[in-house]
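This document opens with one chain alone, in structure tokens, the form predicted alone.
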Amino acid sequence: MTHGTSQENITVQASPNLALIKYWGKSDVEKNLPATPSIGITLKNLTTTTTVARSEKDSVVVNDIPVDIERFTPFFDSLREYFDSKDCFSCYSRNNFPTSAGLASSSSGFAALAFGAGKLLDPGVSLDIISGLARIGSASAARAVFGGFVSFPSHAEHADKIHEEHFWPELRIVVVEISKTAKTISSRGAMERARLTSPFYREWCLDSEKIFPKALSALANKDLESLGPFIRSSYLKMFATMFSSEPPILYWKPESLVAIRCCEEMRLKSIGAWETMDAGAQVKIFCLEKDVSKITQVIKEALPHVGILISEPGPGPKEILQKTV
């Protein structure tokens, strides 16, 4: 392996990867391996911009706020072990969307960090290796290392791209910003609580394995009417493990349920609006481009004070014009 460059810093832009078939829980906590298979889409226009620089010690700043380095230590240690390096890194990161609020900011954050640090240590490092390293920080980040449509099998060490970003040009994601406030329970903590205490957790894992190949087939056929019920089933069963945990995990807000009900009503009127949620209050709606205006109108009438973002499948991490930290 060739690694080590004279380059001292790199600036990277990455986007979050939104799971339509959910990852929730770990089969190996130490290695951060997923207990369930997932399928995700890297989102265009939502970005994390991260500058990674060689430094005397590891440090991370997100949106101008220093972050507890212990959260990042397993990632940095794995990075150094893989590349046989003694380098430490400083990281300055900024998101153009709410952080730690259920919009997969950890996926884009660790994808950008792994891509930047990996390229500093070895410019020729493969995306599979970067995906495996990003996984140590956040399993969903393993998917965000790739653009377009990505799968991440259960127990796997890295994710795999399955379709390019332009594979389904009509697909859109309407993001309903219910709350910009950071959640009180981290995804990682919530997953572990569900794994240890929910009576439904084992069935959730088994059911995810059944849904996964069917969803892959529906996606390959660009068939939203077939894929949509799997999207909905996956997130609702994931939340069933949260609601049944001890103590229960409640990310939903009243407005989240209003958005869910709106989607139900739209589907009854033959508008293809298939919602999903993650560990947060935000609601994301998968639809086709032709239905975006109808969906946004319905949501705005029901929830006039929420923010709405329109996204579509986007690219993976890339290096951008460098700046010093």
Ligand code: PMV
Second form
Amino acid sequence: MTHGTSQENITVQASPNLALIKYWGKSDVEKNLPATPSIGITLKNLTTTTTVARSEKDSVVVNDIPVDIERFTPFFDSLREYFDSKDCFSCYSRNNFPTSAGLASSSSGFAALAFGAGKLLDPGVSLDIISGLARIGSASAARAVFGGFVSFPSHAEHADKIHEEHFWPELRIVVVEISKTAKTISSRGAMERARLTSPFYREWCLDSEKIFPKALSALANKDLESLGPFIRSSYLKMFATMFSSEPPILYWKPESLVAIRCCEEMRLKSIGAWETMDAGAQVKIFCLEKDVSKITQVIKEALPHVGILISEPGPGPKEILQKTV
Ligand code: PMV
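Other form of same protein, the form predicted together with the ligand, not the form predicted alone:
Next comes the full complex, this chain leading.
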């Protein structure tokens, strides 16, 4: 199917999708299908801006640094196969937040890339198709193709939007930037190691299936008190597979644990601060707008040197007017 446009380039802005319920592990490594179901929120204010242009060969530059194209080859090959195209693309991408540091930059990066290249090849292409293509690059990117609240069932080819971005207007995400340095092991490598070596991996997959429908229903009710324990359970069980891998994977820094304990203490004082972490040292706290200033104050007192960003559910990828890159 060829729908090619004459448009030569496109600039897209996309945001990372942060998981409340985690994807961790692949049921099909080649197709990059998730072994566990996940639920995530696309975050406002954190953005990846990517210009995709038709070119002689594929190339990707992130924050002015050319990246190893091998990481992108399965994505570009799947894109060409789906659209029956021979086109290659050069891509320039810039994040306004730390890259490869556990802030889901690969989710916004591949979402922007799939949206941009997909729209160049067929302006009418559906978001489900774009989500499936983004998944080849990074499974969490399949979620970042949609704004608002997004689910991604295990073994599925694409994610699904469950609630639009303004569904829960009081919800906020306090991002505690513990470290700006890139992680030493990619989430891809870490989840494969967990799958192959953690004695808890199978249980993790089974347990995630049990949590998923309960979390979906707590979310549908906008009930943070019920949703919070599922958020906590999901990330801690995910890390249990990392701590029990061979060799173990340790993304946490001492400050991560300080932030976790702050949340625990706040909950004892009836402040709904529910933290999560990804493949990195950063801690992200889900809470309600009314508690943001208290939570920020507690974290700043305990960790005066960390950066704090406040986010909320935001929109999916969109084409923007091209700036000079
Ligand atoms: O999509 P990847 O390969 O970057 O993996 C993301 C994994 C987590 O961020 C830890 C969890 C998630 O669901 O986003």
